[in-house]
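This document opens with one chain alone, in structure tokens, the form predicted alone.
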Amino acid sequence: MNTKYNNWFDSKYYHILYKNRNHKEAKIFIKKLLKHINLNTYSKVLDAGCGKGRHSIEIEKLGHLVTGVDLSENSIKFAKKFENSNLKFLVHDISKPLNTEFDVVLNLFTSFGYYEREKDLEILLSLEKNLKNNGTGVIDFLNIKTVKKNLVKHEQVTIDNLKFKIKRKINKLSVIKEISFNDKNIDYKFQESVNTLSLKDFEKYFKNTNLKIIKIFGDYDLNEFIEKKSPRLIIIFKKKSQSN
């Protein structure tokens, strides 16, 4: 396991605060995806950061063999709970690439940019190496630009009788999330931080790799993307066919 790998994501809490995030949106959002990228049945693809797996379900669902992998061993203890034959789960780090090939890899909901910016690209090459030549690729990001125009610095949530108190900074390196809350009589205090990438920054990190992107879209609804105004950063990139 990643020593630097962050507990927040791997704790009961952080599944109580985002807890009510919207599934509905999530399942409409996979099938306008993979209407884009036009697979055929029973493509392999990779979920890399899954989560709890609720995209990876979704994949499976619409006919494809689907294999999702996070560094949270109680997300992916979850999410074993809905394996089939072609459905597979495991805890392993997506800076390291797997043993095979996928039509497909995507890397959703903002599951990039939380280590220094060497793993950034060290994570991108690792996605590189798990697809097939001319095989799709999806990064779904946030669009810091509107993240630093609409930031609430300071929040307060009540879920599950649990008083989330959240404060929120940008400096140039990260966009930070403080995360504060009582339970039990006990103080607790988690910090997400993710890294300040524009459409440039991802642009020269392609620039290290034999990927190419394709397509660039602002939203889950797949509109274009305006960099002053849309609330996601979603790339769609294509491996560049090589000879052996």
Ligand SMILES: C[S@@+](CC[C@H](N)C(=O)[O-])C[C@H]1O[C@@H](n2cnc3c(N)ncnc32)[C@H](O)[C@@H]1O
Given for the second form:
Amino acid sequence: MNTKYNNWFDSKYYHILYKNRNHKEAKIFIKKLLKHINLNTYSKVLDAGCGKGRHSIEIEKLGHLVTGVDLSENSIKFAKKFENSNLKFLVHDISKPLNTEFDVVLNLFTSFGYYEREKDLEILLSLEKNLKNNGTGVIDFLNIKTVKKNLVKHEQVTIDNLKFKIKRKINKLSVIKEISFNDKNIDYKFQESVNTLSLKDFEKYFKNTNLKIIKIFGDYDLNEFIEKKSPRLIIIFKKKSQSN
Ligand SMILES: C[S@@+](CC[C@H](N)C(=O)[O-])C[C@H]1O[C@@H](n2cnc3c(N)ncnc32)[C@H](O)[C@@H]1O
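Could you please show the structure of the form predicted together with the ligand, as a counterpart to the form predicted alone just displayed?
The complete assembly is shown below, putting the previous chain first.
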């Protein structure tokens, strides 16, 4: 069971393998997403599971006050180089709320579903606590239906002279990716395991929160979600207003 934090995300090799998931991709997506959300300038934005901060950096450039958090100490160390008075990064577990409320809370590029299912709900509730009433949240997850349909069981890719051998499998609970390679005569093996969460599973989670799904997109161009073919499951939600 994937109960503890995966140090794969903290290793430099994760960033080599996912090199194409870069600032360019983040910039285009963020521009479209924020246009859709229609934010006032200087809105407070939390990027929960920010990695090296590629989305946070782009959001701050558009005039917002951004906090990026991640459990990966190495990623945060890197992201901190980009800090300024409107952009801050910290090492933090997203299952624990920060004691600030944000206008927008983002959880992008599959930064969800890495633990047991109770913890998924804990993370969602923590995102809720970090949202102001009527604030907007986004979870950008993989579309489990197309992952299943298009699963490439074995693949070999060479990036920066490293030969990554990738094995993928899927069972009822998780999609598992095993990544092995040799660097400077040392063999490495990492595993990425993500819960097989469909839209229905998310809807069940949301029923236990004070959050309401308002829109679902299926890719980074914000086309509609079609379960049979969309590459992503991008859930836009609002925190229902509560009187205190
Ligand atoms: C696939 S990466 C995406 C990173 C970033 N959002 C991006 O688009 O580049 C998933 C991220 O979730 C982070 N993560 C996983 N569990 C976390 C937790 N409990 N608290 C904070 N970050 C977490 C990992 O460290 C990793 O950086």
